[in-house]
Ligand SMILES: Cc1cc2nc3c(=O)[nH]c(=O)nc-3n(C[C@H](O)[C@H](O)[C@H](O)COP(=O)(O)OP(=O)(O)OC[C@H]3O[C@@H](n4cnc5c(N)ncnc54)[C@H](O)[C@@H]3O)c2cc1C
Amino acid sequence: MKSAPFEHHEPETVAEAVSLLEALDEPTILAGGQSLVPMLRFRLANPDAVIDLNRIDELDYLEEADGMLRIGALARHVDIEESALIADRYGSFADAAPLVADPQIRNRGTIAGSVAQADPKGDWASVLLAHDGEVVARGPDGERVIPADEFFLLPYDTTLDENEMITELRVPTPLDREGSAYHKLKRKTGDYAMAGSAVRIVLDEEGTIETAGIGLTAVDITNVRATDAEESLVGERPSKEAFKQAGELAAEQSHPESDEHGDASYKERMVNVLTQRALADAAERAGLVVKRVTA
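Now supply the structure block for this chain alone, in the form predicted on its own.
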């Protein structure tokens, strides 16, 4: 099946793209196109106009600046996967990148596009939540910074206005005693997550957990933070016992649905296990070694 006819616009600046968003009637944005193109092909999406961002060079970057890791709207999954900066300093990002779909999709798909899609089985939203990330949007009224905690509303629904586009994702650069990790359960290579857990911890000078962030994948109507688990970790020293309690609280706060891949109780157990394993990896990256859970 082929897509229905549509107008194809190729702006070369963000300002031009925003003008098109305001002028056209319900346009659709294309960046990597790994979600949109199949929807067009099967006519699940039938836009009158598509705004293709791929000629906007100013959106293609991955860098640290002003105390933030900044990910432009055209940065691809493979850019994260192959970045020495990411491998050295951002454990959860480095863990997540090679787990996204397959190489063909990682070569074209964008991190910002995945976040904008707001599929609760997507990986990047959980990583963004665990890192207290932000979404930067541009529209006719200028730039707006949206905390990740306030961005996701429902499956495939966000707080972006109709005439806004994501220009950047950003998270704070790591502190001295910070570690992060992402663990994901999937049926086979290329699949979406059955469950996933992104974690970030920051230790104080005595080795006590000062800050904790936990984002969960595929176990609620959106990617969500396990706030009870986060709070249980603050003030504790990294340990198998502390991580066990956090894993159990994360599982309790999840709301997975039973499907052909497993029932809800199994997925809750996986949230528990994945969270504990990710916390152990994060602690090691922060400078401490804690025994990993094996089952």
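Given the structure is predicted, the values throughout are model-derived calculations rather than measurements. Throughout, rigid core stands for the largest set of C-alpha atoms superposing within 1.5 Å between the two forms. Positions refer to the first chain, counted from 1. Compared with the form predicted together with the ligand:
- Shown in the overlay between these two forms, fitted on the rigid core, is a CA shift at residue 44 of 2 Å or greater.
Okay, that is the form predicted on its own; can I get the form predicted together with the ligand now?
We keep it simple here and write out only the one chain, dropping partners and molecules.
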């Protein structure tokens, strides 16, 4: 099926894009198009105007500045996958990138588009949640910084205003003794997650867990934080037992739906296992070795 007809606008600056957002009647933003193009074609979205961000060079960056990793709205999945900075310092991002979709889609799709799409099966929102990330938005009233915790409302629905766009996603740069990881279960390469767990831990000088962040994929109406599991970890030393308990609590806090790929209890069990594995990887990256869970 063809999309309904629309006007195609190609601003070259964020300021131009924001004035278009204000001036046009219910426009839709187009980034990588890897989710939006099929939605337009199935007429799940029928905008009169599309604001295409792809010529806004100022949004194309991936850098560390002022204590934050900053991901511009045009940074693509492949940019994360191929970044030496990410490979060296951001375990969860490095794990997630090659697990998103397939090479062609990673060449086009953006991290910000994926977060704006707010599909609970999307991978990046979990990583952003685990890292206490932020969404930077621009609208007619200027810039607004939205904590990831307050961003996701419902499937495909966020707290972004209609006349706002995401310009940047950001997470704090890693501290000493910090480690993060992402584990995802999917039927085959290129599929969305059946379940996924993003984990970030920070240890204090004695090796006790000081901060824990866990974001879960595909197990609720949005990507969610496993807060009970996070709390159980703080003040503990990383150990198989502590991770087992956290895995169980993460599973308890998730509400997956049964579908043709697996029933809810199976997916809960997988949340448990994936969370334990991600914790073990994160601990190792923070400088410790805790034996991997095999079951």
